[in-house]
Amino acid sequence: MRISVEAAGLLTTVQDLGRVGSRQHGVSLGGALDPHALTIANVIVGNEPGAAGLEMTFGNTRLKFADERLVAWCGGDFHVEAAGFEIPYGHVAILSAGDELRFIAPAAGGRAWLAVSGGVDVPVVLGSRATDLRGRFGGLDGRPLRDGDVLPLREQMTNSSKFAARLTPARAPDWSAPSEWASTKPRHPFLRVVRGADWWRFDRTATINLLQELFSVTTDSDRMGVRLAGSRIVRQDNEELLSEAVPPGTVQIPPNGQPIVLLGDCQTIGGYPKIAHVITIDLPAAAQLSPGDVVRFAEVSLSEAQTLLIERERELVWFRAGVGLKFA
């Protein structure tokens, strides 16, 4: 019951949901910077939504089963394939002992997330089994993937094992998760934005630019955040500020004027000023831009931002409803 990293691609890492309710002690978030869409491929393969999975970014990565599983990703325009056949994001297809699986590199967005019934089985640490890149810990020995690393999986639930069967040899069903779920690639240039706590702080000229200027994403972009190039954004005070808590989706603005995008393993705290965030049901599009990438900000209400989000929640029960169906 294990995987081979045939070839572990630029930087492939273990993630869950995160590590919740340690951001108190200086610990990061992180877990998959697209929380929903490995929540996807889970209910998918028939796992809990906080199963254990792979992030893969920029591709070129081959993993060899050892053991029949169900997988499913979701992501980025990659092009994936097993056995001679393509897997296209959102649907669950069977693998055998033996087959290996293959990103190859995208056409278009950055990252993928990949579920596999049993899900990935590395220690628990605060909670999570999520790979902390800074602190060094979690996931594999907290580290990237490299090659010929081997990753233990756990024992598949019952209701996957029988889907399997039924599914054998057919490969994969008809159905799939719906594609705006699946498919995270930026769908529109812009990431929608509430204003922040320090909104008040830019006089007219640099929110207009904010909202209305192109910004191009930097090669010093990473997990922690998109790093942005662009007209300048200037504050209009000189007011030393205290550091504060800040989640992932902050929009801040560093001395240069340049925005950056927090992701999931960004710092718990951070002293630059917070012009805005970028709504939740956005950071897929967030986690998704590549260095050379263009993209502007949209703003919106927070009443607008919740509702986009309940209704994302909403049918996302009833999807798992009728997933649930299926393996029954």
Given for the second form:
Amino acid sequence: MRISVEAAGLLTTVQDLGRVGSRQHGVSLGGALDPHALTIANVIVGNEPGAAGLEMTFGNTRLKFADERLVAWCGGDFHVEAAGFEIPYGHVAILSAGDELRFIAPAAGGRAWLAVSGGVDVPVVLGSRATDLRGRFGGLDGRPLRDGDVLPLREQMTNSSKFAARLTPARAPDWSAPSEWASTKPRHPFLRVVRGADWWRFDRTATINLLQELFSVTTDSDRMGVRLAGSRIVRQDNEELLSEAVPPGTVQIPPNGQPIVLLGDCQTIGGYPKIAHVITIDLPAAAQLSPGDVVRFAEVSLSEAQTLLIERERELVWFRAGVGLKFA
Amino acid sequence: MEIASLGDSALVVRISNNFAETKEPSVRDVLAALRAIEAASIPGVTECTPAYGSVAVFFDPAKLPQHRESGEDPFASLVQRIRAALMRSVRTRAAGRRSRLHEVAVCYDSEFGLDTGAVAQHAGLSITEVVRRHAAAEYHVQCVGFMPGFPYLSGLPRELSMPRRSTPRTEVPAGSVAIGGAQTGIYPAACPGGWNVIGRTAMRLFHPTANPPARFCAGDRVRFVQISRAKFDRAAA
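Let's compare: the form predicted on its own is above, so bring in the form predicted together with its partner chain.
Zooming out: every chain and molecule, the one shown earlier first.
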């Protein structure tokens, strides 16, 4: 009923789908930076989509299991193995008591999400088990995992145990999650955006630069945001802006003209102009951006962004139903 | 009133104020709009949150009511429902509850008031006068944000307003009372920040397991009370 953290890696945190409803108190949404990836991993081990799992950054993580569990992971181009066999992204695998699960450093992308049948058992704070690193609460004592930590697991649901009984340890089932959901290594070098409320504050040169130039990811990027360096995006007005809500995906332009793409741990409100917003279905790609990566933006319409998201959610409903049959 | 998109899953309702002479909408108007939108219980809306003069509405586009026959996209129908909810609120806006008043004990000593000298110079006032005027005013919590429990307070005497520091500090101490532009605020925990620090309080502003977790909420009133270093130390102990 627990995982021993043999090696924590660079930044491993307990995450679920985040805190909804606490923004009015200044609390970030937080949660997995790619909530869709964690959802998929949870679904294929028989969990509810919002069960708590682990978010790993750049791998080098080793976890030892104290009892038999189903595991699955989604995210960047990681090599993951346990007990001498490889576990590909989006595939459910069964681990026995004493097995060690290893995440090797990724070839591309930076983050991976691990789901374990039953889910990680830490106290629910403000409706979520997610680690809030800035607020220092949630997850395991509000901090990243360290070598030697012990993570309690919740009891797995009967569907997971029944399914596990039908799987032999060395063999993965003949099905997996769609690869475009489970493997989110950057496959196209652009993030799709819709225009933000402050788009008009930038002249044509600035917006053309935003959409045509390449930007590189800087080393001061973190769970709050991806900081970019490239062509300077300059505002044409200097009106003092009122601070407004900023959801993850917001592309804001601080006075130095270098865009920041906000991620899940971003502050709840901000006063920098919002030139654009990365569309929700491209947040998985944004969450993989690592220092040195190069990215460009492409504009889509708001209705196109929403249609793509609605289609993905509809497919997810079908996928969950399909997996449910496998577990029945 | 103006509604602008914040991407595919959120929007912001900017409350204009046609009822008063002040350009800035009052926090009462913002809260009335917030309550009206919440009361409408629009399917697919997951969270509403107030900010300076605006209310943000977060939603799941896949769960919004669909109007495929009328050819209306979900965003347009959401905007329409929000507008309808706000029309109703205009009629019920007088029914606001009385706001709470918090007294915040602040030590303005130079050890804590890292930027009081700079604020005094900018205002052309003595340090004593800056402190006196800051502690004499009554403030309104416009919203809580930026970090857990951080209150944005309006009501700063105009002469005390001062632009944010051009280079933010890598760490502002917890409890710091600070001025950022025309606003004042309190840092509940140590974090990087660009506001001008003029004092410190020992009051705890955020507790994740309390209900509600933040001491202040939008609409509350705040007064600062100057205390001595000795009194601060006792409160902080």
